[in-house]
Amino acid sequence: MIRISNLSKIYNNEIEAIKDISLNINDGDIYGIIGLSGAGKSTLVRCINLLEKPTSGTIEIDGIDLTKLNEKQLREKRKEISMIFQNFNLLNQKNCLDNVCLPLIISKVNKKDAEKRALELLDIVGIKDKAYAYPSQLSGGQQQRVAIARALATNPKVLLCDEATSALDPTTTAQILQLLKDINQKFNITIIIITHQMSVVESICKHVAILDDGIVAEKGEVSSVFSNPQSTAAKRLVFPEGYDDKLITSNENVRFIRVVFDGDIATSKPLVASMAVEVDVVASIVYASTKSIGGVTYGSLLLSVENDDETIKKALEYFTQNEVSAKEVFLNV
C-alpha cells in the first residue's frame, strides 16, 4: 500500500503547491489524480518518488517511509517506482532497444541479459518490431510504448504516469490506456495516473482524488465521485459545460430534485414518466447528463416539481423504492 500522510510542499518559503494531502492507495489499484492546471498534481506525483522533497508529511510504500531514507536507500527503493511522462523522455541518440536497456545497464545487468529482457518488454507493449528504430522514426503512441517498456524494466511495484496521454490523439490515447490496464492486470502493478482529462480517469481508474488549489477536494471510487460529485472542484470537472446547480433559480412555484442513476435503471424503466402515472407527481427535466464510467453509463437529472412538501416526499420515496439516488437541492446563495 502507498500511504501519503499530511503531505505539503512549499517553494521559496512562500508558494504552497500542495497542502496537507493524505491518500491511501491499495496495491494493484489504478488511482487517478485529477485537477485543473495549477492544482498541484505534478508536484504531488514528483513528491511520491521524492524527485521533489516534501516540506512536511510522509510517503510510505509497503510500510517504508521514503522521506526517512538516505540517498543510497532511496536509490534502491526508486527501482520499485517507475515513471512515464507526457513527452516520453526517450534518448534520441539511442534506438528503442537501448532505451529500454538503459535502467538495466544502470542496475549492472550484463548486456546480453538486458537485451533479452528489453526485447521481452518491447513484445509485451506490442512494438518488438521497432527494437532497432530510433525515437524520431516512431509515432507518439509508439514512443510512449517504448517509454512504458523502459519503465517496466526494473520490475516496479508502482508506475507513475504524469499526463502520459496528453500529447496523444484520442485513438492512440485509448490504446495506451488499454495497454496500461492490461499491464496492471498482468503484473498487478499499482498505477497512479496524473491527468487533467476526465475521459482518462473514467475509462481506466478505479479510484480518484480531485485536487484543487493544492488540497484534496474530493476522493473515492470513480463511479461514486463522478456520478454524484459533492465538491465545487469535482462539479467543475465532471460538468465542464456548467453544473446543474447553476440552473436552480429562485421560483416560489417549484422545487428541485437531483436524481443519479446507472444505465441499467435508465433503460429498464422511464422513471419520470412512470412517476407521474404511479404516484401522480409530474416533473420537468431541467438538466440531463450521462457519462460512461468503467463501461457503465451513469446519468444525472435535475427535475423541477411542484412546491409542495407532500409532492417532494412522494417523489423522493418513489425514487428510493426504485433504487435510485435522489435528493432535494436548493438555490445556492
Ligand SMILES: Nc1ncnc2c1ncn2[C@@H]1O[C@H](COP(=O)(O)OP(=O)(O)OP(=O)(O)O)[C@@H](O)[C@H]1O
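Basically, rigid core = biggest C-alpha set you can superpose within 1.5 Å across the two forms. Only a predicted model underlies this, so the values are computations on that prediction, with no experimental measurement involved. Residue numbers count along the first chain shown, from 1. Compared with the form predicted together with the ligand:
Once you line up the core between the two forms, the Cα of residue 20 stays within less than 2 Å of where it was. Remark: with the core as the superposition reference, the CA shift of residue 305 between the two forms reaches 2 Å or more. The rigid-core alignment places the CA of residue 10 less than 2 Å apart between the two forms.
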Second form
Amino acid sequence: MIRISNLSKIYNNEIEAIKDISLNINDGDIYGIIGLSGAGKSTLVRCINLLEKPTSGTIEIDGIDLTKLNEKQLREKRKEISMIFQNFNLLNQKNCLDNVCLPLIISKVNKKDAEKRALELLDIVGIKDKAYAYPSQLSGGQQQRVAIARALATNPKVLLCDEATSALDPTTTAQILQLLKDINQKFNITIIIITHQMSVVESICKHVAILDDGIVAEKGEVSSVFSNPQSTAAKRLVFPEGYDDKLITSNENVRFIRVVFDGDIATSKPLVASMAVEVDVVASIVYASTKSIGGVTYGSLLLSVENDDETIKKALEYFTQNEVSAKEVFLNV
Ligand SMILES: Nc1ncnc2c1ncn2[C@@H]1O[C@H](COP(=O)(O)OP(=O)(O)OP(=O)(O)O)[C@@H](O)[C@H]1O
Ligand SMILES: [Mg+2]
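To test you: the structure above is the form predicted on its own. What is the structure of the form predicted together with the ligand?
Below: every chain and molecule of the assembly, starting with the one above.
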C-alpha cells in the first residue's frame, strides 16, 4: 500500500505546485493521476520517489515513511520504485542490452548475470531481437519497451509512469498500455500512470485522482468518477463540450440539467421523448455523448428546460424515478 498523506511542495518559497494531497494506492492497483498541464502531476510523482523533496507531508510504502529515511536507506528503498518517462530517457551511446543492464550493474550484479536477466526482460517486453541495437535505431514504442525492461530490472513493487505514452501514436499507445497491464498482472506491480489523456485512464486504470491546480479535485473508481463526475474540474475533463459557454449564454430563459446514464437505459428507453409525453416537460438536447468505460457504455446529456422551478423539479423527479442520475447544473461557473 502506498499512503500519501498531506503532501505539499512549494518551489522557491513561492510556487505551490501541490497542496495537501492525500491518496491511498493499493498493492497491485493501476492508479491514474490526470490533470491539465501545470496541475502538479510530475511534481507529485517525483515526490513519491523523493526525486523531489516534499515541503511537508509523508509518503509511506508498506508502512515505511520515505521522508524519514537517510540517503543510504532511501537508495535501497528506491530500488522498489521504478519510473518511465515520456522521452524514454535511454542512454543513446549504449545498446538496448546495456541500457537494461545498467540498474543491475549499479546494484553490483555481475555482468554475466546482468546480461542474462536483461535478455529475459527484453523478451518479456517483446524486443529481444533488438538487444544489440542502439536507441536511435528504434521506434518510440520500441524505445519505451526498452525503458520498461530497464525499469523492471530491479524487481520493483511500484512503477511510476510520467506521460509514458504521450509521445506515441494511438496504436503504439494501446500496445504499450497493454504491455503495462500484462506486467501489472504477471508481476503484481502497482502502477501509477500520470497522464493528461482521459483515454489512457479509461483504458487501463482502476482508480483515478483528478489533479487541478495542485489539489485533488476528485478521486475514486474510474467508472464512477468518469460516469458521474462531481467536481467542476472532473466535469470539465470528462464532458468538456458541456462547458462551452457559447452554447448557454445565448438564452437566459433556460436552465440546464445534466443526465448521466449507462448503456442499457440509453438503448431501452427514449428518455427525453417520454419525459415530454409522461410529465409534460419539453427539453432540448444541448449536448450528448457516450463513452465506454471499463466495457460499459455511459452517456451524458445536457438538456435545457424552461426557466421555472416547477419544470426543473418535474424533470429531475422523472429521471430519478427512472433510476437515472440527473441534476441541475450551472455551466458558466
Ligand atoms: N523545478 C521547479 N521549480 C519551480 N517550479 C516548478 C518546478 N517544477 C515544476 N514547477 C511548477 O510547479 C507547477 C506544477 O508543475 P508540474 O510539472 O508538476 O505540472 P504537470 O501537471 O506535470 O504539467 P505537464 O502536464 O505540463 O507536465 C507549475 O506551475 C510549474 O511551473
Ligand atoms: Mg508533467
